[in-house]
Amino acid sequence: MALHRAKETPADDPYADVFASPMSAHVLPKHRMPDEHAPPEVVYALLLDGNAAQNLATFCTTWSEDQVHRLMNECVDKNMIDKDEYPQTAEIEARCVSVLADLWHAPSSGGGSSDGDDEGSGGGGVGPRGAVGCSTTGSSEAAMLGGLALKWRWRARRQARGEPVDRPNIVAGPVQVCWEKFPRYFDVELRQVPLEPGATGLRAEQVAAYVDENTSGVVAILGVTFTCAYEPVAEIAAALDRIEAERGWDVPIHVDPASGGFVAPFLHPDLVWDFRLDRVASINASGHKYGLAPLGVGWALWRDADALPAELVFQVDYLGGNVPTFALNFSRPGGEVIAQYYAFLRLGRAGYRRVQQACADSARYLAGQVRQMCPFTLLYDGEGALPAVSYTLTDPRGAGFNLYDLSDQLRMRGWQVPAYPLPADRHETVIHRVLVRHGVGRDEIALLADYLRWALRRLTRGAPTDAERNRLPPLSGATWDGPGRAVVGRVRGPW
């Protein structure tokens, strides 16, 4: 699928992202003074040490402008359910849900626009596109309020029927632990399809074993949590039409894109896996991952009014006001919303881009790295779905080590690179995953490559001695020139 690249921006551009900026893309120079100068903020951001963006373990932000910094702190007092109290936090929020509801294609409602300069809803949570929407803390509170809307829908269908209403199921593939949480809290059947060989997620082919009258909903992963890979949401969809047609079961999907629904819109735009296919009723997602902002913001929003039940809404009338409410949590602080608005407000579509072509090209230039190291086969190498690499050990058993070695070998180095078996039937199957994230830049991903090299020395071929560690160091830049020598520059010596 051909990714759509954004123009150049120049070097002297005061507006561009930092991590989105020229030097970013490129490995700094290490022995060699550069011909040209570099705008002072994006040096400074790029020559940090000790920080988090070295745990390439986690989807989470790890790094905001001092803008976002200003903006929580000055929001650190606002709570986000007092609606009455704080409206123009409370409009903020109905405008995050605007834009994303025209970010994923909800149905249009027949009124307003949404070319981005409509009016609020003043504190609502339905856009001018029709659908319904909510913030919330993190896209697992998400998650779980999608999984109820599917089993309160389900179960009112079934009663409107006269049918039993006791054995509601929910049909998955390989799922972050929120969505194991969801059937046990909330007494749903969950039914988790296993990983076929070759397989990075669930397969549309696998549903129809799965599903049954009893089925509440199909899950999505657009991005699966342990592959990073997109599953074929549309191609789930056609199979669950079939079922329809065949059986009389109609079954809805909720996607969870908790990373990918802030990366297909910009990356893969023409991928069709939101509120475009008519059996989608719900979406969840991560503002706090690819959404650009800081930790603690999620958001839920469903197609139209009719997905989302009434009966799950409550008005609160004891704050000042009467305000509706769905939520898992109450009080939380509004920080995180208003610097998502401000993510969308700085970056606009095209900063976006920018931001997730940085990541994709990083992640790809890493997938390099790593196919050239022989003891790994890639599994995902950063095309297509998020900007990330997982790769396994080509002959576990003839390794010498295993990834678990490796990772704390890393560890040694500040890395955090995240060692574990593949779920459901692939157990035996253990994969390390890399995630490119905003803040982390092209230097950064050349030195872990360089501690890749490093680490696989240390487990091959044991640790260096006291002399020969310092006489040449694992300074970044070296490459392997053979059994037991490295080149730095011109500098040669065992290691």
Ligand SMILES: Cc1ncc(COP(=O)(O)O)c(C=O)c1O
Contents of the next structure:
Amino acid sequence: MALHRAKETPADDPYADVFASPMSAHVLPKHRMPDEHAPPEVVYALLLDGNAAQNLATFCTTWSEDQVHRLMNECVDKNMIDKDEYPQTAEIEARCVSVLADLWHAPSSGGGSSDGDDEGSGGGGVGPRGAVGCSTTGSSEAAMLGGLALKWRWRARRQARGEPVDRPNIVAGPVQVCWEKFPRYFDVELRQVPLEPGATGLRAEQVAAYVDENTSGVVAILGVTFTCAYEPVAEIAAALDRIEAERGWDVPIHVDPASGGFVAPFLHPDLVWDFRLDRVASINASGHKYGLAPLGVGWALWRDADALPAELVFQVDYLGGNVPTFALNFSRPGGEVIAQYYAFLRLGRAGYRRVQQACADSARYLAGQVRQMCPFTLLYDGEGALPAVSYTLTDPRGAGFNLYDLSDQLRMRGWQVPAYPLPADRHETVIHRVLVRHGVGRDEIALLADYLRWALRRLTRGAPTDAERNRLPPLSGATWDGPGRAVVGRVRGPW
Ligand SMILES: Cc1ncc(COP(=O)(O)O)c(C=O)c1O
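The structure above corresponds to the form predicted on its own; please give the structure of the form predicted in complex with the ligand next.
The next block holds the full complex; its first chain is the one shown before.
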């Protein structure tokens, strides 16, 4: 059959419809490169996947303006590391570092304007505020760099006093996997503080029991991956101040606001969590999450040059200039950084505030809907931290279904809402988490609430009768307006 179709549509027929082309008549090779080349538009059409708009599991950007797509496209050949060859890209990276240093209240270097508004920063990683920093592929790489700087500084302090340096540790609450990777990859002990009942993250009063003279730093998270809550950075800093006064251990904080770094400055400007706290040595964030840049960019910043040990920064001179680099990888596309700067210029502070506020308002709307659905207990209602909602089953044993079942039901209609257990000591509690991001509108959230009700009904009372089916709300789903281009529509579909 497939061969017959292939003969009907010769491989060199330039007018063949994509889905009538010889390649589309075969299952694509999975384990071996094909022997022959294929027309690019056919390969393109056959590869694209999924509907990111209904993916409420991810923190990451799933919608970008057309101009961002164009910028990404036009930067596809620019290597971020070739700073000498693409000085404007390097300059833009440095400007982004300055913008973030300003947003996160890095101390002024005492030199230039701390408003950081109109002067170029000279292409380096140092802005007028004196903070140093760089772009990365995401928060994970930025977290590794932050963790390494902590380890190096701890070691230097200990070596200077002639103390042993073989057992560094890092203290953190419930962490994203990058903070489990860092200690394992770089030979640091992870002292993970358990999540207390009723808590949504690390509590300041827990810290003292885990910190000692070998603690290179404490990680505080603004937007805990599991619960979306902000950990109390200022209170943790105060606890560490007390520890220093009593025991003499000067333990710095690395803040991981992978998402919150772009939410708190706009929605919670009075919350003190950043370089305003002397103890905060470094911060990482994901530009590609609530930073509104497309996938592939994160940021690592240190409050000043002293917080980033010089031995970690390599001077690379074979690309035509002498360029400092602190990164785990080398080559990387320049588009994401350009797109980050585009977002800063395009939206400004007011634009970011409006986008994040719209997301937070929709999250609270969803929380209101969930509150009315009897099987659930709301854990986080979208107020005070990330634009998100999380909930659990009030009576997991008596409900007759679990949240994994509910996720499966929602998935039948395209919605991706993850169910997962809380970390270690709270493992028995399974939650649903919905992230409301740029590009997820109120109407979609209202549809999601409809489908939550629909799914609950199915799980508790079985499939609807034909008569009931006609009374149920129209279904959302992806309709396809072309290969790989998903649009969310109200589609009445089979149940
Ligand atoms: C708190 C936190 N830190 C770090 C990361 C890793 O971020 P990235 O995906 O940008 O590497 C995540 C990802 O969700 C996160 O939630």
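Positions refer to the first chain, counted from 1. Quantities reported herein were computed from a predicted structural model and do not represent experimental measurements. Basically, rigid core = biggest C-alpha set you can superpose within 1.5 Å across the two forms.
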- After a core superposition, would you say Lys30 shifts its C-alpha by at least 2 Å between these two forms? yes
